[in-house]
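Shown here is one chain on its own, the form predicted on its own, set out as structure tokens.
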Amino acid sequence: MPARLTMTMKTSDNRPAAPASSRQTTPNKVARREAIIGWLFVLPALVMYAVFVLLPLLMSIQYSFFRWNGIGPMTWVGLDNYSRVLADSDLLGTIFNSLRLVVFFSFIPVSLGLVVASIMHRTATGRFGAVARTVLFLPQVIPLVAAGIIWGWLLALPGLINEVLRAIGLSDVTRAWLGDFDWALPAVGFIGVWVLLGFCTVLLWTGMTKLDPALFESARIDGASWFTEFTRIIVPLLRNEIGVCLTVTVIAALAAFDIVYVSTAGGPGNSTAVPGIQIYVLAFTEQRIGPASALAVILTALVLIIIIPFQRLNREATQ
């Protein structure tokens, strides 16, 4: 019987080279160790982001569906909380204070951020750029319990702002500001202002490092103004910036609590009542956990509906 001839590649070394199989799978290997690396990397975060929001966020949807003084047994309802809630007028007017707040704590802030961070693009540049930028963001550092209780402090009718319009002729206009009915929603929505100006505005400024300087330099050698550089190539160049901090400040606007319950808790009256307010009296103080937890849920939806459309915007316009 004739002997099996087989054939054998070599390699340049005269060594048996590995098989075209097995050098198709180590990569795949590779990969998907390091694919088992990187979850592992992951996993710790994903389990607290697990734990804290993910379950409380079910557990808050459980609840909603039933009766509950915290305590005792639960009572299935239904949808019952939900009507509760949509028929309260109280209930329903937090809601709408809250999307007031949305132009206070997002659009007056990106809108002077972007103003204020190109004009520091174009004029303040070194050292004093630097302490400008870091005066503006200190705002965003002070603790927002801290915040509210100086702001609580400077527009109260002693206070100091008080004692300014006084010192400039504009006695007629001073008031309790946080205490006026009228008044006490858009003293909250500049203390949020003032917050969250230095982060639009630092965040922006960051982008507008990142754009070509010859694009500036090129409309600046034909002529072009501030305003035009702003509107031709800043704004439209700074669409994935914008649109992070329209995100970042709307969710603060939806889910304020911190400011509103400190310097005015909600007060006076209902004026100032927003729904991370409204909960946090519903469950720990009424011991309605029923309502408080589908108030939160619509407050999620809320959050939802306002942001995913941002979002996909965005996309679109990077696209």
The other form holds:
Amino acid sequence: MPARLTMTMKTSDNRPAAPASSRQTTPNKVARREAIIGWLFVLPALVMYAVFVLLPLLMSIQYSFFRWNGIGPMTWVGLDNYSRVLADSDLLGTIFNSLRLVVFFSFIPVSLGLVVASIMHRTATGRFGAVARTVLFLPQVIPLVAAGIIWGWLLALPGLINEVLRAIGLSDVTRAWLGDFDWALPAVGFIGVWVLLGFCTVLLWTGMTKLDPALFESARIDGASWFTEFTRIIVPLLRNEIGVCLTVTVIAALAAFDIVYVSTAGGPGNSTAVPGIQIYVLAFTEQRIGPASALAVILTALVLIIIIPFQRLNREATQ
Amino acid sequence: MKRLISFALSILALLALFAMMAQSPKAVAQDAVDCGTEPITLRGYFETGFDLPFRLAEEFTNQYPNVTWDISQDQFTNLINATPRLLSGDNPPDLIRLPTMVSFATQGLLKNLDDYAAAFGWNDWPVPQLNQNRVAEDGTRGSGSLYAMGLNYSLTGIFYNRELAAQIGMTEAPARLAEFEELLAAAKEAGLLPIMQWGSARSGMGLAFPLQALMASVGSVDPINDWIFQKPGATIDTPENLVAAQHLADWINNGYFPEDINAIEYTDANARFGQGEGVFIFNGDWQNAGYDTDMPGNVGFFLMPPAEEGGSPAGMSAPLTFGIAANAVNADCAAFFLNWVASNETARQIGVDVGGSNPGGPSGLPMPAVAEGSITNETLAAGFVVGEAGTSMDFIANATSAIFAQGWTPELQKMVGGRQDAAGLLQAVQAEYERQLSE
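Same protein, different condition: the form predicted on its own was shown, now please give the form predicted together with its partner chain.
All chains and molecules follow, beginning with the one already shown.
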């Protein structure tokens, strides 16, 4: 499958060169014109990207070297903001919290998504499969803020989840999930699982439908179980899709803001505080743009450090 | 795609803004400070969930039809974050609800109201709360130039459910802290929740109310106000406050608060209290209308009693603070509105009916009539007690713009979770206070 892909790409690369030489026009000119047209198509998106992504990124890096309240004059402080952030155990704790969130936002949805998608792929092919996929994907359509508020109600002490627990005789484990020091972070993580499971399942299921059915047929003729199919065919051949899922969900975990802000706002204590929340508080509540930017730059670096090896592995796997 | 849509929306919003700017006429220099007769649009930025400013704005337009309003609104926590950018923006609001004010005053973002105070005679008003809106040149609050006015002057204390209170044998308001604590113990004994309170990080930790009430009960209000006003050398970590914090820790350990307090939002706490959960709740008179609706005739109010014989009951009291942006286009009209709110009979009536608090204003003006049976009768009466005794305080949550979010809320939540003790609480908040002031 990967080999076939590269083949088609090569032929399409060769295509423009052939008619150009046959029509006697300077190949250089044509190539340049096509390049310009290409850039023109990309230009609007590029401008947007530059103005709304690159420029703010560079400005954040700039601000991180200054002491500034967002309004008055800026004072150069060098690396002072970085040393403050790195020396502040509360701020470092938020990074640790977001690493714990990776388990819930990334590892659980991806592994669970693989299992669910493969079961769907094997058993639920008809209308039932479509309905199941839609239901699983629905959380992606609901605004995260609304989801956070609804989960806040469900997880409250008088909420539905505790009522169900009480009804089945588990009164001892009921608690205010989002207000409990030990359980608030897993509870927020659980909301993340709910949001991201559908995304992973649908992406992985789409990957599975592209796999050659002959592979599964021959495996089944040889008497392969679901588990053998899963470990020998699905996981190795879906490495690309798994890579994409991991990348998206790990970023969602490390850069989490909306779900956490709406459900717990970082509490109780600082037990669910993540860098996104602290950046917001530092910048807007405390008017300390410098340390806020420094923490944002550190967060960006952390995301890149974790994501780039994933991408590398992914690319090597493809080649 | 999302980014594109939001970009398109912001462009639309910008266009709408320009259109509005084109419509609103520039203030004309006038001798009298008023709204003139030309059509004028006041830009307001109010707090979501509090009807009073909206109702006052409506009535103002009734009386001065040339004035129309362009009002935006936001939650309190968002207001804290948005205010500096709004005030420093190109099109700042004429009238804005100020969550805190010192930094905005010292940064030159707020209009100095001294001239208006002289023109309208505000300095002669008896309400001592005017001082809370004064900022000195060194950034301390309580004296200096006037930078904001109150739409009214709120009061906090203890609301109680009359039926449940009768059940535990409470016949009159407790006169001593010890008596109040006996009632709490009796409520617990009777299987009732003694105190309903909110405490989520999103709403802000409501235990700051009982804690500060205990501080004023055990000690005096002056050092607390000094700390809030950022007087040099002020500390919250005093022996009296330690005793107060210890009382609160005992209340928590005795199970006087709901076990899920760290997850309870402000609105949920009041709804649950209205449904009969909790004998007492520490809150302010801005909630009067809600309590009158939820539990008509069944709610009472008293001030936190002093710990010692001969002490006076104290309460947190603060103006519902509104300021004028330094670059506001219609500053005169906004100042005229602030004066009208406190002196116009209809406006004062709205202030009491809707806001539930003392409307302030010049001495000699009669207090507007209050509906019989409304809890507002009791809170207004309590306001006079605090005013006579001089035992009103601002809120410890307002000492700096971030002390509530970064100090009180997480540390009190830890106390509930058994991860912080009374001494540690005060030390941690004091350290955070000093760190923020040193920035």
